[in-house]
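One chain comes next, on its own, written out as structure tokens in the form predicted alone.
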Amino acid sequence: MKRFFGTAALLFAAAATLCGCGMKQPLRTQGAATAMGTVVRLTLYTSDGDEDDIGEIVDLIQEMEEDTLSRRLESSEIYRINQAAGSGEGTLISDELADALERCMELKERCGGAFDPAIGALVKLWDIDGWASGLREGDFFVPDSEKISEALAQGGSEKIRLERKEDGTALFTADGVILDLGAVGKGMALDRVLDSLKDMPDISGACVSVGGSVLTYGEKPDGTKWKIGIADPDDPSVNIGFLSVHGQWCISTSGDYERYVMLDGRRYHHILDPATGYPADSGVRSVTVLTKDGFLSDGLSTACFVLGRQKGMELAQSYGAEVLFVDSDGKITMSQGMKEYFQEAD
């Protein structure tokens, strides 16, 4: 059963068009659904306009949340790992999650701790997502500094140990550690979708967005570029510009305007700084990363946001990724390579 069709999704298939030689052009199919706590939007160009392709891709994303990434669903690996923290027994995990955790720990090392997959206790304490979505009742309040210090002391990926075995990989976490892969989860979903698209020969082109992370794949029938908007942090309903790309790319944006609450004129957003325990305050409003790898685009956008423009630029370039910053004063700064793809809005 396709869970996709049980959502409040919009789905339609465009009529086929004919080229001058009488050959049928690929059909465009579009859809929208909810997964991983955000909106998933898809545009596919297929030989037959089969709507099941949309459902299969959304199912992949939903399954990643349910089977692997969710902190709240008992069916997920992350949930079981967090429940077993401090037990000393370890938890057998999938190769996909083991590889992701190894990459998380490498990224943490290379960015000096600006990104950390083991700050779930801090994320849970602030629960900006809950407040921003209206799921939390009452008025928002800033956590007590002592509680923030306690949450920081609970975390840290140095308290994680992966042990490769013949029958799989076991993960050991110290007591109190809560894993949260929200900063790379949407990028991981894009990587899974990309692998699936490669096995779907009827799809000649696709654009899939999972919240602030976007995958482009293949080509449009008319040969034009994929055009990805970059929101204005002051007014996210309009774009400051666009990235125009051909073929397969992953684009992720992290910004303080996505999920936040206001208190006494101050914005408290969901991107937390593992060094301070508070929402990152690095002088930037948003960071967009362009690379071929979904995991990296997502993780780097978070790490670069926390680091700020100068150190973030250095980090992105060390990975061979292109990056664009929007500072708190609205100034746009980008890597040299990003200039090839960015076009400022009129």
Ligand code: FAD
Contents of the next structure:
Amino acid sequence: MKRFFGTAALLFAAAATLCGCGMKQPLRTQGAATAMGTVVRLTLYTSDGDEDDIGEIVDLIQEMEEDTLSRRLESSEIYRINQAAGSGEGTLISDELADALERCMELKERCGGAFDPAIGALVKLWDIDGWASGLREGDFFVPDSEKISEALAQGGSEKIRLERKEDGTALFTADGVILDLGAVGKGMALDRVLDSLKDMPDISGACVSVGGSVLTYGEKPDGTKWKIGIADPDDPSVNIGFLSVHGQWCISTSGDYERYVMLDGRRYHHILDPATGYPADSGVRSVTVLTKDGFLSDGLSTACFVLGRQKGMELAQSYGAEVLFVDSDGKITMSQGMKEYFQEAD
Ligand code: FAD
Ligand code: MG
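Hand over the structure of the form predicted together with this ligand; the form predicted alone is what we had up.
Below: every chain and molecule of the assembly, starting with the one above.
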């Protein structure tokens, strides 16, 4: 609550509506904040219009960043793990993080290494997030190939070992390994939000987005569907289409148009291919994944971006997820099941 109102509140509004029969409809409350280096937007439909609900949900996401996932904050588990890499001493980690890392390792196996939770050394070397968000000063330069090879050699989830014991889980990482869960963190936050919403009976419907990952939950009072825009990679202020869904879903988009740097006419973006060490060049500009699970929607959208259309489609379908690709030439391709939800913009 405090952090939401004190430092990050961008917008706050509550609106009540009366239905035709004069019965009171759920109240709509909206808010926005910053977390995980991006914008969090919330729309809640509640029986009592309790504004504290917004702050409670924002707190969950910010706590996950501070206590668990941040690579930058000393308070987080990932930070402590990265500090202890190669020491031979296991770091005791929470069950939530242990489960997530197991799922990361499974995803890495299933996508042939296109997604790698231990890619942190390479991410740090390129530091595209830093350049794109204006945190770095001076000219952007492409790292030299020797440094890229060194950083690549530090990755690979085979250098991570989890030891589950009765009193907790210990994690061991090899020397130089830097974990980076940037590709699944926002989805994990949505899974945590979903768990909480289930314990908030006053909330009948919600739409929460953390950057390019969106959770829909319950229903709107008028029974219309949740409508999630898919940005045009050539002009992200415009949507190329929408996904319309009822009830609970998670939708994540990975694209090359949010975090990038242009140099000599070439676009260097933040989704890196562990096979080459360079920004992925698979012929797609964006990938949108629709599933019930936040971790999967986020992780798969990154993995499918690296894999490209054909292999990405196979991977998503092997998880029972729906997927939509926007190619470099603007062509839209989607799984059969996605057609039920997608409408092209007028
Ligand atoms: P996604 O495709 O979901 O993920 C791309 C990100 O995953 C990359 O930025 C990189 O970190 C990682 N990655 C790249 N390639 C691969 C790969 N092949 N396999 C696995 N992972 C890969 N940004 C800031 O500028 N400042 C911050 O303070 C900040 N704090 C953050 C804290 C947390 C807890 C998280 C999760 C992210 C934070 N970010 C921060 C990162 C920022 O929000 C990223 O842009 C975001 O995570 C990328 O998400 P995406 O949906 O655009 O792309
Ligand atoms: Mg992702």
